[in-house]
Amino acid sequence: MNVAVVDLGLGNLGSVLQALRRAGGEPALVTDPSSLAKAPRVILPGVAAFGLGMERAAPFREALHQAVTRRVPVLGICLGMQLLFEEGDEDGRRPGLGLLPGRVTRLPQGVQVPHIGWQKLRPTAPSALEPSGWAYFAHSYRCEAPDEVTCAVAEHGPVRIAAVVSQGTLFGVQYHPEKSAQDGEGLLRRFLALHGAGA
């Protein structure tokens, strides 16, 4: 096992595991927070509402904070990225994991919701994940992330979406790399190549 995939019981875990194997990973589903203590890398995936996601992620809060403190590479995917932030407005205002500054809000009026489809990524800052190419999105809420943690964006009409964020060895992608063909597989491969202080 070279990457622990947190099992929140939400979303497309099978697709994530298959994509990681294609990218050269040896993933293991984790249901016990204590299992993250020795994991060399951690992925937090999810497809659901923010409130339900936080209910499922609550038992992992301390283990995820410890992983980030140990500088283990951690990647949140879609809802998993949103949960990394301080709070979210879906299901009423709720606290997130608080690992990244910012909040999660509904996409504004005037753009199609949900935002589903392929978008070109535009890098805005250096990142070890080197996000580029095309990405497949499926979401109704976005992360209002500060510029200092945003390293790639996508345009949904007039709305700028923080597509990739990073802070130290903590990363998040709003899109689905497991559904983003070669560009998504490349990002997962680069994540699997990362070595943090605890990896």
The other form holds:
Amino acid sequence: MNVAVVDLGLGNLGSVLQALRRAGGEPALVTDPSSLAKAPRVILPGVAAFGLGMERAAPFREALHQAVTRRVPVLGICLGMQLLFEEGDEDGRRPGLGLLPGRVTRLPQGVQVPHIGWQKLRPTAPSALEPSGWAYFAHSYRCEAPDEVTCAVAEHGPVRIAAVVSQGTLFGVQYHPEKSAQDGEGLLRRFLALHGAGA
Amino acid sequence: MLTRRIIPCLDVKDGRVVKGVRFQELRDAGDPVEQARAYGAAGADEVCFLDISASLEARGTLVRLVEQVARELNIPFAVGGGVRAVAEAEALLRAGADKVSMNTAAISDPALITAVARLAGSQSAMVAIDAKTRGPGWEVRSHGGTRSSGRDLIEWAREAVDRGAGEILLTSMDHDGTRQGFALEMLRAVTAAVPVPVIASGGAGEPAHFAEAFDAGASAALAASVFHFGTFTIAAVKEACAARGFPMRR
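Form predicted alone done; form predicted together with the partner chain now:
Next comes the full complex, and the chain you just saw is listed first.
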């Protein structure tokens, strides 16, 4: 095992596990928060609504905070990224994991929602994940991430979407690297090559 | 800028890919996993599996096939056919499907759409609609297009989205298998009526037809036989659409 994948009992787990294996990883599904204590890397996946996601992620709150404090590489994917933020608007306002500053809000009116499809990433700051190339998005909510944690964006019409965020060894991707062909696989490989201080 | 998507559809029956010309006369065109992988390599933006036997024969889900495909495929794929309950949708998503497509079951029990959207998010809840000209508008057909549902297309598309559908896969029963082009008037009417992406299906016969569908408002266009039988390639379609000014992933 070289990466723990948090099992929130939500959809999309199969895709993430398979993509990690294609990228040379040895993922292990984790249902018990205490298992994160020994994980060299952690992935928080998720395809669902924020409310349900937080219900399932709440037991992992302390373990995830500890992993980040230990500087273990942590990657949230799609809803998993959104859960890292302070607060979400989906299904009523609720607190998130609070690991990153900012809120998660519905994509504004006037653009197509859900935002589904492929876009080219535009890097805005250096990142160990070196996000670039084509990314497949499928979401209705976005993270209003401050510039200092944003490292790549995608423009959905006039709306700027934080596509990749990072702070220390904590990363989030709004799109689905597990479904983004070679470019997505490259990002997962780079994540799997990261070594945190605790690893 | 969001690119327009080209989606090869693999109609599956008993684990094999088939394509019904006007939903009849099925022809065998290969192994689903091999096909999906080949399409991914050929530049498909997404792949769609529709189990066409499901509604007719009340067969179960395609979980095992989905697991096999997810192992091989690094682009998104949707699965439909026989999805009657949330538990079935959840099993398909857990096995690696990105989206589940609901058709007949959503018509008889629209609450299913909401339940799947709650569970997995709207972007994973696709509603497939088979529609046929009726009077000045279009009617929704169910059970693989064999029965009239009595519902009006535009009303049903709106209701499906209100209930949580994140995407509409719109098949024209009139155009399907004809290769005369997509049903553009119908596409315009539906894309004007709903805010979510609409996937055009039925009637693709040449690369220019895809650009026409995008011009009519489609976010993606789907075809089966033209790709299966090598009438033209996905790259040729993307080239034709890019030449018409549509952003494509190439």
